[in-house]
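This document opens with one chain alone, in structure tokens, the form predicted on its own.
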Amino acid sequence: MLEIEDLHVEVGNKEILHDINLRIEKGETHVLMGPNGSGKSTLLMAIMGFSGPRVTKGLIVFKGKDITDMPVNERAKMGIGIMFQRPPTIAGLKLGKLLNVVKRGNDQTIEDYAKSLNMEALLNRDINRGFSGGEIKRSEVLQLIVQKPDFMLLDEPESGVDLENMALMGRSIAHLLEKDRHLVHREKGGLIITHTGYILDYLDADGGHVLIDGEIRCHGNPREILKVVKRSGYRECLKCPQI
């Protein structure tokens, strides 16, 4: 479904990433791990296409198509989807209104979509405007939700985020990404940023990589790697022998 190809991104003119190949096949989910500062949020922007990242050299493919030079909105109508790490406030636009802009399909309303994610209450309120930390996460989620795309990038869905609405959002992402499914049967895809791994209590990921000084250093089994730098410090992670 994603295949990246010795990617190099510049950002204001400095190098933040650099060879970076990654490949996620389609009904996968793989978790990306890394120090602050690494590079890992700047990864998620360049493949969603947004205009601070610029690649100057490699490829990112998505269905088979290269989009590393397509503008935002196609890779949205493609099926990219994303959940910001700190989303904007944005006044003026209620969150009903935008929700009912961008749902797909006619299985359920805005109101029960929201209704699942305890956020009947702010469809009236400008977005992300007064939101508490689990309330402004929670709206990423439905905002997914109702786009329903085949591809999801989660930048750190547990940051800022209790453990009640880590449950709740825990389970939604879940099923967003179809782990509810025989893995056979799975059509969605996605790539997760976490810091803390507490998304793999509620979703088992099928690959796991780190990105240290802007480069892909390991890949392996999240669970295993997430002990590791919980044991030694993501700097355990240069003598990985599975680069």
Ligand SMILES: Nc1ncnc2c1ncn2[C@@H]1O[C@H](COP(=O)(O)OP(=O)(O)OP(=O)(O)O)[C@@H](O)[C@H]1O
The other form holds:
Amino acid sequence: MLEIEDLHVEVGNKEILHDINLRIEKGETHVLMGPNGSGKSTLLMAIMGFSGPRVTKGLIVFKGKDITDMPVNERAKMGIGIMFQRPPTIAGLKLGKLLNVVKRGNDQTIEDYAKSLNMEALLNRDINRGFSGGEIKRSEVLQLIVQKPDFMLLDEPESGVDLENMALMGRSIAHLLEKDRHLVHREKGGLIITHTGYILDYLDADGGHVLIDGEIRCHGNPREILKVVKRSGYRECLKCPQI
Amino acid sequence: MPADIKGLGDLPQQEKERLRQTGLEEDMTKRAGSYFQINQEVIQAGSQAEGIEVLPISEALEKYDELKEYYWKAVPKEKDKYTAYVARQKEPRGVFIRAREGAKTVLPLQACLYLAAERVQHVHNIIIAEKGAEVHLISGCASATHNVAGAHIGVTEFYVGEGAKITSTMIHSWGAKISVFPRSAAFIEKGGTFLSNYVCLQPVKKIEMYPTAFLRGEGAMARFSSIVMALPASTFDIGSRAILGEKGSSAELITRAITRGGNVISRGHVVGASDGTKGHIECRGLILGDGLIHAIPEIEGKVMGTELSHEAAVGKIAREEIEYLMARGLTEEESTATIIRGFLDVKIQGLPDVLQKQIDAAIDAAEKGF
Ligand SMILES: Nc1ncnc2c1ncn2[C@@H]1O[C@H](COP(=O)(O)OP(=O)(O)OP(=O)(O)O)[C@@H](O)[C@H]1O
Ligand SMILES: [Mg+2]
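For the form predicted in complex with the named molecule instead of the form predicted on its own, what are the coordinates?
And the full complex, kicking off with our chain again.
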């Protein structure tokens, strides 16, 4: 579903990502770990096509199509969706109004969607204005639920979310990723950035990657990676490219 | 203009549509009273509301001697050449509105000033809310669709009595060759509230105004909100001023300005001249073309117990915001229009729903052009 080949990305005039190679098959969900500042969010933003990170070399291929130079909204149309780590506030734009625009043809009402995430009270607020950390996360998931992308880029879905809402979010994300469908029928996939791995309590991931200083330094089973990092830190990942 | 026009309903369809966009309602059951002037001719004046009078100013001057106490008191005759021009007129035009003590309208009053022929339109309006009264006025000012050149000079004096409230919502829809010079001021007494809203998102040659609110009683409050868009060849020189003259009085001056190629000078001036007073100026500007936005906020504290602040920001739409919406599948154009719509969305506290709806509708009508 998603292939990244030899990707180099600059932010400002500095190369942040060097020679990234990554492959995620249809129906697969992978997790991305790595120390603060290693370039994880930058990678997600480059995949979505934001103008901040600039691709200087390499390819991003989605559903067999080279999307490296495609505008953000066309990538969204092709089925990529993103949950931001730090989304901007848009003054005067109500969350509910945006959801109605994103929803386009579909019959289910925004209120029903909002209820499923305990979010009715936020529909009438300017998007992200004064949202708490956990509210931002839930609002991002709610937007994805309405948008229904085929491939989801999730930037730290669990950080700042309380335990009760975490269960709600975890289940919603698992549903979005069709974790409740049998493997062979599963068509949706994703790439999830996580520091804690809590999200793995709600869904199984099919692969894990560790990004250190802008390079993917190891691939492997996500739970194994988590265990190693917890025990000995990211240094350990440098020693072993395959955990 | 043909002589058989008795009201809004008699205007040609296209012109009616234009006036509707300025918030004017043909169906008088939705309005408490109405004043309609085409060029210099008074077409209609009257009120259905108890305790509220709507008269042509000339008639009111004849009828009420006490009007002298209000006429040219908030706005000085000799203020500038425009006020002097209006003061010179032998046949004054404009509307007199008075809400007697305690009278309140649920429905707004409307005043329509329509410029159809090639000349100067002048008006002098007096709006009075006596003690505890409440008046909501919507004035639509427009010029005929056919492209006439002209000027509109309007003096308006507001008198907000003790504990009274006046909201004045003015929606303009002029033409590209019309220049407009409103000259207004408000006296606000103890516990009184004055809300003034101004919306102009259509072409105009020039608008120049700088209304002043004099807060003359304890706890008096004024709020000016302006929403303007300067299209190419339009110039807005707009501002508002508040003199916080009595204890605990407060004022807020809010502006949202967009330029798509025209010029906007956004002025603001708050004078804190008494203890426990509060004033705030907020100006946000979006530059969407090769235009200019020049924000000039001034705050002037004269006593220790005043608290004044201002906040001004001018720039383009943040790329990050556009891309956020594009990531949800909106095109770049849709994203931009959505952000501009939000930018202009100033919800005005204390404004009746009908009037907020009119402001929203004016923005919706302009949205096609974002
Ligand atoms: N506009 C910018 N100018 C300069 N450096 C930037 C800019 N944006 C990001 N960076 C830098 O790029 C690096 C990667 O940032 P990124 O946000 O991708 O990290 P991350 O792995 O997501 O970290 P975290 O776990 O803290 O979220 C950081 O060192 C960051 O400071
Ligand atoms: Mg990050």
